[in-house]
Amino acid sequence: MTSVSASTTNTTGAPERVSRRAEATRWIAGLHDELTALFGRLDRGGTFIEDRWERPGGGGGVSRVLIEGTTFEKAGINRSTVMGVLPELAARRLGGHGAANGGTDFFVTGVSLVVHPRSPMIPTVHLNVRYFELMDTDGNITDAWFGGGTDLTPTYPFREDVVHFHDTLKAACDRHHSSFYPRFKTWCDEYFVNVHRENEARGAGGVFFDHIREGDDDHGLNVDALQAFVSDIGRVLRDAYGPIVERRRDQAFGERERDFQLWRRGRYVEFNLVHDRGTHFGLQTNARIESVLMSLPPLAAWKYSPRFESGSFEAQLLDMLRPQTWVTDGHGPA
């Protein structure tokens, strides 16, 4: 495969630099396919619906949202190619080299998915993965990197189905750096929390990386290794989440866990509302808030100040989210 080079030196010519944004766009394209096909099967009766849109200002995308599905409730599974001049308050929140500089333009390709399931016994997922080039006045790259991860967010309190998730996440990273599950891993506990709520955990983690780029001294690997790295982040869901969706699907609940999956469906709103950095970028670039929204569940509730009885599923699952290690051996799913 023709490498997507996230070099930072400013003497890329046009014809390369057009090359790796060609190869990201259809390196992006074929992960969303996949992640389509493999929710498709998963579900087992529902459809994805395409939109396709274009944004003002450069560029657009492809949502495939399922909705009202036979297992899951809603899955949004969607791609996006835009580029463009950054806004100043975007340039600053992104972090990228030159990014506050003068004028920025910007290019990233990336694909995210969120499924929310029917059944509480089945955990919400969510993965992204992208490229990002940041260029000067003068079109010359001032930064280049990979970004993405993954995590679960279960409502009853299977710990089995978290280590699992966990172990097959170390299992892929491992396959590309030691240091990667548990730098990503931490990095995901961190950020995936409501900051408002006393820093309460969104849910179970997993890993979640930005500004990976190429020879950084932390890895070392070049810009084709780190590809593979977060292809692999973008295909481990087959493995690491498949298993927890057939393992779940007919087991019964009753209304005080559907009533308890909406409760967290709401903290799950809080948090891709207020902090995530994907719904931040979109509104401040005019993308399609169709798609910056497509991450919301159909339902969701917020309950004022409840209080769960110690020993209660609801009670068990809060503090099952206290971040922790969660890898058996540390040699792959159990």
Contents of the next structure:
2 protein chains.
Amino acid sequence: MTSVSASTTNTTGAPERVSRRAEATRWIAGLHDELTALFGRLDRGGTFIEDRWERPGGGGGVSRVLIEGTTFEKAGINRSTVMGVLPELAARRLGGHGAANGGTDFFVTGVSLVVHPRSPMIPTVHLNVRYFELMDTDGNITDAWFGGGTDLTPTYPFREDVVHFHDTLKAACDRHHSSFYPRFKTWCDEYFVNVHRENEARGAGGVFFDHIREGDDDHGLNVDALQAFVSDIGRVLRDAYGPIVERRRDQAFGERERDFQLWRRGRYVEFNLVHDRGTHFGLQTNARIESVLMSLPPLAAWKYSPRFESGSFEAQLLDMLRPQTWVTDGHGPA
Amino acid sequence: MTSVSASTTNTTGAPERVSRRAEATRWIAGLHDELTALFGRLDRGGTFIEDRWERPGGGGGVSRVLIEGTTFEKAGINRSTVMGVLPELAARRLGGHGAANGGTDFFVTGVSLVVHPRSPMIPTVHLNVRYFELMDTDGNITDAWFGGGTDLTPTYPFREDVVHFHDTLKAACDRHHSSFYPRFKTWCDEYFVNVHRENEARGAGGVFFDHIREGDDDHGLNVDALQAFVSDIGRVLRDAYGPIVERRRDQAFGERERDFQLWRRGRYVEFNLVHDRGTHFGLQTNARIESVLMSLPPLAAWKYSPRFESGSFEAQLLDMLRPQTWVTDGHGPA
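Can you give me the structure for the form predicted together with another copy of the chain, which would complement the form predicted on its own we have just seen?
Below is the entire complex, every chain and molecule, led by the chain shown above.
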């Protein structure tokens, strides 16, 4: 996955860094195409429309959206490569590391995907991977890292689907470092939380990671190995999500399941607008708004204080929103 | 509207202040009942369900919701009287005045209302009035003010409805001070803005005001006169909104108007979750979440980059979202 230039020198001088940036940008563009092809196949009929956009402050992106497809009510897959001066608020939210090193200019290339299936029997899925750099005013890189993750948001409580998703993620993580799955699974549980809803999770989790840097003590991997890991996460949905779509697509459902799906989507909206750092970063850095908010569902509902009978599918789904061990080998996080 | 005890002494000593607080609490409870009765009548069939709640940190409220009524798809009218220690973030957002005076304890009593009609021919309306106090650690009041407002969010571009709404607000304001309507109309235009949507307004405006204090230079009114003004705003919807409901309730509409309504409601959700200070205050002070988010519509849609033909009703509506003079006397803000 990595070019010769990127793998031969990786700690000194601007040329290699420009190359890493170019390398990551190519990788993201390739992943974007791959994901578009995968979800086009999974939809079985719909086609993506594409918009190319430029950001006034530097950079731009390519947005692909499939609306009212056969399987997906809405599928959005964006890539963007943007750079410029980091707004103060965004810099503060990124945490001390970058700002403390005097980094005020940024570069980021990434892909993000959110899919809202028509059928409540098929879970919603989200994936995002990115490579980020901070520079001082002379253009020297002061910090660089990878971030990303993928998480599953079921409407109907098929436990085996969540187990399959987590098993596949764990296998992908374990190929790179044994600490990754347990750490990033917990991170995901801690991140996708509607704190204002008594800490209800957005979904059944997955993996989430940020600020993963070359040579970090807890993994010791170099930048190529890190990119290979993040690249594997970027491609994991074919195996982690594809089979779930295939086995659920013909399953019957009724108005009750659809109603519940629309209500759960309301919670998805709440998380993305109130808590999601990626969304706020987009709002603060003048990214194209229709692309930033592409994650929002086509239709969502709010109900007042709904109550669900104990044992109902709705109550079972809500039980799945408490962090728990999902992997079958039993060695997942406690 | 004001009690004898409140109107005889109003600048000295704790007893009067306790009385003002009690006075405002009674006023808010009465207004809550009045608004519930008004919207029950306007709905012509639906009934409000009531929830009484207590806030762990102090105080509580009464939430009334009408779901799937005849006229209103959802109508929520809350009152709350809460007090306690102000979380740091909430204190900072309130602005320097209170925090600079060492106020860390707060008291607020208020009523808020959001109505989402079924018919896209009837506009959505919001109203909120409140009385707020900050205290130092000895319980001395360091700051006290009124806030509130009401604004109209049409789906269908009936200009005469917006004119009627603004004319009625202006008349209500003018009874108290000639500066109020122009100032509070502009404040409303500046507040209800989806900055992230290229400064698109949430609706066609109304009035909005906050931190209105006894003896402020620009009006010179005492606390009783201020409460009388805010009380008039609290009761203005009978005349400002009632006639609009009556003349639009039987007007025919189709799927296109309904689709547009659901899409506009998505923008309403965006404003309330991303920008609204009242919502954030509720989230930060542990108010009952179902009451804080009662403002969210029962159903909302997001479309990807919709385009509307020039001259279409949708395009006309979007034109109404730029701040403009609405009052018929022509002496409104430029």
